[in-house]
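In the form predicted alone, a lone chain appears below as structure tokens.
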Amino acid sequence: MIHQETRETVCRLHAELVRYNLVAWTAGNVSERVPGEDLFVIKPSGVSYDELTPEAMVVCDLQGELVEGDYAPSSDTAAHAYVYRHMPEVNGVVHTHSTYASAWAARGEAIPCVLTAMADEFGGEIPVGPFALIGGDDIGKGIVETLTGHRSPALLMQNHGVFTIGGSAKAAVKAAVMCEDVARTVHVARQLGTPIPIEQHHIDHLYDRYQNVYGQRSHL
């Protein structure tokens, strides 16, 4: 079977969903690019996260056709398809709907920045994509119209879900993971009070430390 590597890591990255709690049932779905190939690898549609495996894994053309598995692939295949044609420093995308982030996606709302590890791992406030029906390529056009220009590798797409970018798969998987995380924060502040927003040059500051100095630069 070709493509293994990649397959064995979206399986594996599957179960990160799972483990932090960011899908329900066989909703969610992560992709990767095949390096060097116009190809990606993503989860087959409605299959029980304990059923996955490397072998289950779907490969489709950047049109989102199938080209290889015994699997119809995931429902949101046209919108990654999309993503992956049109930024093509795009490696992984991840789809959840976890729930404080699509609670606010359910408002329409932007996340604001209030907290430092917005700043850090999203370079702002986390935006909102259009409405748009599953199956076609509308998702994909809004997650690309949204996020062309913004430092954020998350989206919330409006009364839908989460969908992150990365590098690589795991960058997306790390995003969409943050993003739940910060959700559920800034929505506990509210319900506390008025959350205070970080001033612009203090976002700067805080992102280009994170993204530049933080760490041990080993790539994700």
Contents of the next structure:
There are 4 protein chains.
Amino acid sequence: MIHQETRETVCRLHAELVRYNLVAWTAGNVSERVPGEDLFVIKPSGVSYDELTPEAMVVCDLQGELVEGDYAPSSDTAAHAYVYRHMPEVNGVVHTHSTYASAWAARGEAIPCVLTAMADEFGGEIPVGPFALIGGDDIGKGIVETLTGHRSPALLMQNHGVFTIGGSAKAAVKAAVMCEDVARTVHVARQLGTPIPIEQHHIDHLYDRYQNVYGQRSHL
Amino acid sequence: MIHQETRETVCRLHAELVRYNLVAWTAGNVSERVPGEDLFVIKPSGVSYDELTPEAMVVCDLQGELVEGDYAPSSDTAAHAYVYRHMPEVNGVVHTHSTYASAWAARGEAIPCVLTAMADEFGGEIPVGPFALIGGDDIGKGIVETLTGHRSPALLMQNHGVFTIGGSAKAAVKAAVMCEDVARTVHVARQLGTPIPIEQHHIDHLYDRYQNVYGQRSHL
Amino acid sequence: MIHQETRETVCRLHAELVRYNLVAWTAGNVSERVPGEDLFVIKPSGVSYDELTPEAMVVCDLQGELVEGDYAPSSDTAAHAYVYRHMPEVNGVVHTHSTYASAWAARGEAIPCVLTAMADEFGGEIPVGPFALIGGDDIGKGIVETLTGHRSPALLMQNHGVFTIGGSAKAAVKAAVMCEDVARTVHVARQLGTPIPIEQHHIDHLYDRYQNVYGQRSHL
Amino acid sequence: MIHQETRETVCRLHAELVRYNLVAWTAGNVSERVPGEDLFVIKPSGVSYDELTPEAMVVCDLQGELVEGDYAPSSDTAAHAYVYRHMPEVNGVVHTHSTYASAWAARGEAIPCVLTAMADEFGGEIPVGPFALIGGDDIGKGIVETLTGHRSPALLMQNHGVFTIGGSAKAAVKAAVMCEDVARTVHVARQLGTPIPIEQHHIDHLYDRYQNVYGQRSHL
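Given the form predicted alone above, what does the protein look like in the form predicted together with a further copy of the same chain?
What follows is the whole complex; the chain from before opens it.
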């Protein structure tokens, strides 16, 4: 089988979507680029999270065509493929309909940066992408156009849900977890008044520090 | 015992109601039609979810009368029976008081279709059925009249909770899980403003695609 | 040790408070009257839910004085004792600070009966008791005066939390679970508008039916 | 290794942050002063909660400099160190971005004391500290200046999250758990109206009683 290690990583990371309550039933998906190949590993379509195994994962080329796998690829495969074709620095993509982030998406409203954790992780607001129908390149285009030149590894597709990108699938999953976390906290803050904005130079300082200092280099 | 396989399926699916936090204490129930018979398997009344076993499930005829079982059938059995009598294409029925869906039901308000996942799964809004008292055919009638000719496999019975139908008990459970998921997300979206409507032709396109393309045919 | 069976029941029922997220840290407690004795078994004070064993439970007389146990009894023991002294039909008492019910309590507002499940279980609104300080009979008096002649087995002590009573500790725990469940659903319903009231004669009909028909008699 | 017992305590208490949903991904941290030494044990930076072991914990001096450990210390180490230098009675410090408390923090709003459990545990409102950037002594100073002379063991750092202190790491973790619990309940109470204030002399009475009577002395 093609790249067992990537299959295992992608399989295991789906469990994080469940653990953090980002997905219901079979919704949501994680993919990762196969190192050194024009391929990526992604979740099969409509299969329950309990039944996911490394072997059940499917491999697609960068056009989103199935290369190896017993199942049809995720119905969001075209969007993942578009991102890998147009953003060579991206090696992982995640999609969820997590509750609070999707609520901002339903209103077509960006999440304002009013938490230091958002400044750290997203470097500012989490932006909104266009309404786009599934089945062609529209979702992928919406992701790439919105995130290109933006600090945030997450965006809210209008009326739809969250897409996140990263240097690895793990980084993209982290962005999906943190996106829902800040979407919820800012929602709750806004329910009873107006959160205090963080000044832009403070956001810049926090983002720069977090990206360059935080964490264990050996664990990146 | 009558149809062990259906007993096992119905028993196992009750665990999904617990896993997705759709039920408290002994509330909620799942039933499935026994293939080729005028019978269905349903949860016993007032028994805790921890104590459910395939053997504890009860079998009723389509009048809701107990045919086999050590326990009294669920107090909602008459409603399930009414649905099976009047909707021959339905093989599974689920009932919950899940929080967000029941909150829409308490206001007698349909959940508007402002998420692509709702368009996929429900094909539009999730409708409201009448206020109806337990104990006769009123709930069953309310379900059948509201869902007949409607795309949605779920409805909100006013001041009461959710009923869902499906080609199998698993499909009805999925509809109950997704109903609460979208009820919550649309609630959260509405708390801070007005969600953007999705145009009807987009809803139609999404619904058609999801019903015909999504998932693994072998897993339906 | 006095009445091992009651110790085991009371110990086991505390796990339900944890399972339904009704308690944080060491808050909350369950007690049950020892059959045929002027005694009751209650949780020790300030002991973590993980460390509770049947042996760690303490036995008090109906004045709330410790009769048997290695630990000091719950700081709410006086309230439990007062209830047992004044309501001979009550054999179980539960106290929690569950989130949604305590929020209604903080506003001193009864939970209106706008769900059929509330009519079933509580027979109407869930009432509010007075503000009362811990340490004497004030909380116990507030419970007894508010619940005497009321259908509801639950009340909200103002600025404090929930007390529930029952014919057994299990029944009181069920009331505590259902109280939080309906407190949350009615809260959510009210956030986006006004729930539809249920007519009094319908509430009466539902309450009467549920108290007399529902469940397995052998499991009461 | 330096003080295995403190390493084990600090490691184990991190699991409570997960259990009570106070943290997402690698956010949050617990530390405890090493008895009789000018040292404290703290979580390593950017390591997942699943991978935490007593051995992975790091030991720092009161300047926040690494003394022993294979990992870099938490990025919040300077704040913990500042507290230990300036509050000799404090032996445990906890930091989280728990949702409801952080929402109050995003608005820069203290949590008013409208629950008897808040009077017990916090002795009044939970105060707000200044906006402060990570990387120097500003957060530590904000904590010490806000909590000095205040009954509350918790504060909300503006736009950031929660810091709590205690006579032990366990006491600080308890304060973090209870802080989120009351932040959530008061938030929910405020969503539908105005909670009833508790008179100051009642708050004083409750606080005094809880600090001096509650719990098992042998378990403090």
